[in-house]
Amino acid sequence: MKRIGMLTSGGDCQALNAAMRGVVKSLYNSGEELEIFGFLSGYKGLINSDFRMLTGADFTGILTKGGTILGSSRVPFKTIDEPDEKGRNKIECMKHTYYKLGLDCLVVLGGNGSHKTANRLRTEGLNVITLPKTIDNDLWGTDMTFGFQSAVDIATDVIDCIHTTADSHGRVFIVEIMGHKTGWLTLNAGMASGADIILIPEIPYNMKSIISAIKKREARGSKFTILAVAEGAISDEDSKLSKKEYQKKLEKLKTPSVSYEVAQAISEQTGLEVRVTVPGHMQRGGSPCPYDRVFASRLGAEAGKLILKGEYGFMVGYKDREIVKVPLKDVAGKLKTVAPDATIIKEARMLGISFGDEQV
């Protein structure tokens, strides 16, 4: 008999259900007797011992379903050692729930912060296995995270739709894509949809370069320009500020986000009409695309195999087109960013895409 706890933590994304289904189906099909404890609302469920007993029937018909049947929430790692609203030690509460239920393993589906907490629980003696979910694709130790491809598809579709109205009206359009710290989603969606300018956090931009790129398009007879802008894009001036200084500046901004700041500057310096589109949480919603359904199912199946073998303390990842196990201690606290000199960046530049950093 295996007693397995499962939770989904942090922001939701597509294929969370598919990944959990992969874990459970692989264990059931091995002939192993199971008790599955689904913790509700992420780590909060583990802290509060708030769970549902799940059976195989709970994982039927959820392969194509977005979101998470367990619900999710954020319990920031930076506050993990602070008492909760009831004055309790969060780590001790999680350990108490784990041991009270006699769990053999805790399966955590989450992103960067969730992996930090999972690794902390590992160091406290709990058997933990994690699966990499995030639309940002920024988890270290894996080439791909589930949810990413589905989000790329949605963001690409948004920019595709913008193309027709931008062309019709001869305007500059900015589409703000999710991604505070990394630009994987904006980069891929921007390239897939033929965006003319792509701004990502890893490559600070300057307005002179952006204006120059727009004017070059005008000189070639192009009536419109489309910018794919990551929500965490930053100017070269702001990139020199300390984190604290930059945060203070953001608090004083009169515009909702960096996209509106860029839009205002373009309008003032060119006289062109500029419109901003923010698809927001649409990018995390809806059914997972076929790629994510397959990918998440594979990751889940491999997690089931690790559980059967009693191999704990790993994230199930994807490297060089193979599913691999990566030590949690090597993953936690690391971010996979877009290297400014990465091959994909060089190739995008060869296609004529501006990253707002070119010398003018």
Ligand code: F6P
Contents of the next structure:
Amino acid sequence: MKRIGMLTSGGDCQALNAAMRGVVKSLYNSGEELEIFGFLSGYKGLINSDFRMLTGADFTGILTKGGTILGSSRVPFKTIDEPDEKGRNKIECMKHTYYKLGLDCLVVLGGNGSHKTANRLRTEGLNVITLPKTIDNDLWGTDMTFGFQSAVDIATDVIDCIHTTADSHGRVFIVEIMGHKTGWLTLNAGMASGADIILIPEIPYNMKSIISAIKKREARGSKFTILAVAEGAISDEDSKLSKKEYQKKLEKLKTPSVSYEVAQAISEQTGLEVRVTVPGHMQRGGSPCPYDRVFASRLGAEAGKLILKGEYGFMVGYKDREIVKVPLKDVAGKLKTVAPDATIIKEARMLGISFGDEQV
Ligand code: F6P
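Alt. form predicted together with this ligand, vs. the form predicted alone above:
And the full complex, kicking off with our chain again.
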């Protein structure tokens, strides 16, 4: 008999349900007797001992369902040692729930912040297994996170749609793609949809280079230009500021985001009509794509295997086309960013894509 706690933490994404279904199905099919405690709204459920008892029936019919049947929330790691609204120590509350219910293991589906908390719980003595979810694909230790491919599909569809209207009107279009810290989603959706300029946080841009790329297209007879811009895209100048200074600058921005600043600068410097489209949380919504359904199911099944063997303290990840277990202590607190000199960036440049950093 295994008593498993499960929670989904942080921003939701596609295939969370598929991954949980994978864990539960693989355990049931092994013949193991199970008690499943589904904590509601992420770590909040574990802190408040707010859970639902789940059975196999709860996991049928959810392979294709977006969102999470458990609900999710953000409990920031940086405040994990601060008392909660009731003055309680959050870590102690989570440990208390875990021991009170006699859990053998806690399965956490989460991104970067959630992994820090999961690792902290591991150091506190809890048995933890994690699964890498996030549309940002920025978790260290895994080549892929589930949710990412589904979000790439949606962002690509958006840019495809924008292409036709940009062409009709001869406009410059900026499509703002999610990703404050890393540009995986913008890079992949941008390349998949033939964006002309891609701006990502890892490669600071300068307006001169952007304007030159637009003008070059104009000179070649192209009536329109598409920019895929990550939420966290940053100018050369701003990248030299300290984190605090930049934060202050962002707070003072008169526009909703950097994309609008870039749009304004393009319009002022070229006289062209510029529009901004922000698909926002659409990118995290809806049904997982087939890749994510398979991928999340595989990760879930492998997590089940680790639980049966009693091997805890790992994230189930994906490296060099193999499902692997990565020690949680190695994952927590590290970000997987796009290397500015990565092969894919070089190839994109060979295709004529500008990253807004070229010398002009
Ligand atoms: O971490 C996933 C993500 O969707 C990021 O891409 C985005 O910047 C952020 O979450 C948005 O957070 P929230 O849902 O809290 O607005």
